[in-house]
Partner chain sequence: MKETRKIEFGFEIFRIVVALAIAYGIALLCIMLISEDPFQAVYMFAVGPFTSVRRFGQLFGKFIPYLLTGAGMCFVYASNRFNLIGEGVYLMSGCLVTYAAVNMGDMGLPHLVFVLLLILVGALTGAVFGSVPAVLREKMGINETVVSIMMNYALLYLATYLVKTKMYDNSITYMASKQIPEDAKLTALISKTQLHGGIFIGLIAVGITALIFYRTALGYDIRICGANPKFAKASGINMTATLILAQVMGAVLAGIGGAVDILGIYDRYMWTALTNMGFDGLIVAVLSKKNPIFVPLGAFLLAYMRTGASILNYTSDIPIEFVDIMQAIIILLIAAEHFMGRYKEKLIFKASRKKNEGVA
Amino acid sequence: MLDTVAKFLFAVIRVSTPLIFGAVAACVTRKAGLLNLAIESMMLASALTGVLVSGATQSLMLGMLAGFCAAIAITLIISYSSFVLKCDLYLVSIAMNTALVGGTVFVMYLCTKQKANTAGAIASLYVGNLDIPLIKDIPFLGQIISGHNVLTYLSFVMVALVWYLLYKTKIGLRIRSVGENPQAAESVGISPTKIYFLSFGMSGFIAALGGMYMSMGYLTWFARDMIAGRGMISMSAMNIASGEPIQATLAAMVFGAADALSNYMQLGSFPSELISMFPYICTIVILVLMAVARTLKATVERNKV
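Could we see that chain alone as a structure, in the form predicted on its own?
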């Protein structure tokens, strides 16, 4: 029984990793007063680029660097279109998500002559797993914590780094001040446009780690639409936490638990359609419950007044 529980919790952490990266990436732009709806496309672009470049160069470092560049290029396109050309940010982001679903397949076909995945067509490199000394030998706890991909551990480090950046550094103070009142921030010499570009760039960097985890950690190849809505689920986790990195991580792990549970449901006699719907149903239910809780809280506070 304990062995089954340990395996399930291990799976929860494993499948939560891209959601954590996506949620933390969304927190950065949320604190700047923006919603980054393009996390899905950033993760897709970095996932494909990392596989192609690492396979072509047989260098993991170059592959990951290319993945970062691909995601940041997406952020620059969106930022320039929205903050310089004054296009609608959300329409541009949604259009980018839609374009990258087909665009990544097109690029994959040009490079590998495959439309489903890159497995067998290109020998991509991948980030390995890490057994933590001492902890790996602890019964039950070692089964849960040790043996994960290096990027999984990096995701939790990233949570701490982003929290420190937002609340303990000068640039974090500027990001939050622009998010709360861009006019007031501009009156003291802070350029909201520069902060918007910076926050989107940071968000793209973090989201790229989530994308590369999917294709160079969780799997060792790129498959069409492999992000499969994780960018939007990450946005939901961020919204539940109101842009707070630590709370967003906890929310992402709740969604990860639903995803892991859906994988276990495949072992039963549940309909495949229900299994594929399960994580998204859980997302909707949790959002509804949070909205009801906030409404009740606001009602109670008004009654006290």
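Next up, can you give the form predicted in complex with its partner chain of this protein, since the form predicted on its own came first?
One chain, no partners, no other molecules: that is all that follows.
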């Protein structure tokens, strides 16, 4: 029994990893005042590019570098069209997501003549697992937290980094000030547009890690539509945490647990679809509760005066 629990918790961490990357990526733009609906496309782009380039060059380093570049290129397209050409940000983001679902399949076909996945076609590299010395020997705990992919550990480091970036650095201060009052930031010479570009770029960088985890860690190949809504779940994890990276990580892990649970349930007779619905329904319910709390607070405050 204890063994099953440990295995399950291990799986929770494993499936939560891309969600954590996505959620903290969404936090960065949220703090700049923008909702990032395009995490999905950034992950897809980096997942495919990482596989293709690492396969072609047989260098993990170059592969990952290319993955980052791909995701950042997506953010540049989004930023340019919405902050310079004044296209609706949501529209561009959603358009990007659909474009990348198809676009990655197209590019995959171009490179491998395959339409489903790159499994047989490309000998791509992947990031390995890490056994943590000492901890791995602790019973139960070692089973849960040791032996994960390096990127999984990096995701937790990333949470700390993003927190540090947002709350302890000059650039974080500027991001938060633009998010709250762009005019105030502009009056002291901070260009909101630059900050928007920058925060989307950083968001793309972090989301790229999530994408590459999917194709170079969780799996070792790229499959069509392999992100399958994870970007959207990440975005909602961020949303119910109002952009705070640590809370967003917790939310992402709760959603990850639901995902892991539904994987387990598929084996049994219980309908796994109902569990798969959980993150989505949960988000809506929490958003409603937050709105109710907001209204109540406003009423209380008005009555105080």
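The shown structure was predicted, so the numbers you read here are calculated from the model rather than taken from an experiment. Under this definition, the rigid core comprises the largest set of C-alpha atoms superposing within 1.5 Å between the forms. Residue numbers count along the first chain shown, from 1.
Peer 1: Is the shift of residue 9 between the two forms large enough to count as movement, that is, does its C-alpha move by 2 Å or more after the core is superposed?
Peer 2: Moves: no, less than 2 Å.
Peer 1: If I align on the rigid core, how far apart are the two C-alpha positions of residue 284 between the two forms? Answer in Å.
Peer 2: That residue's C-alpha sits 4.9 Å away in the other form.
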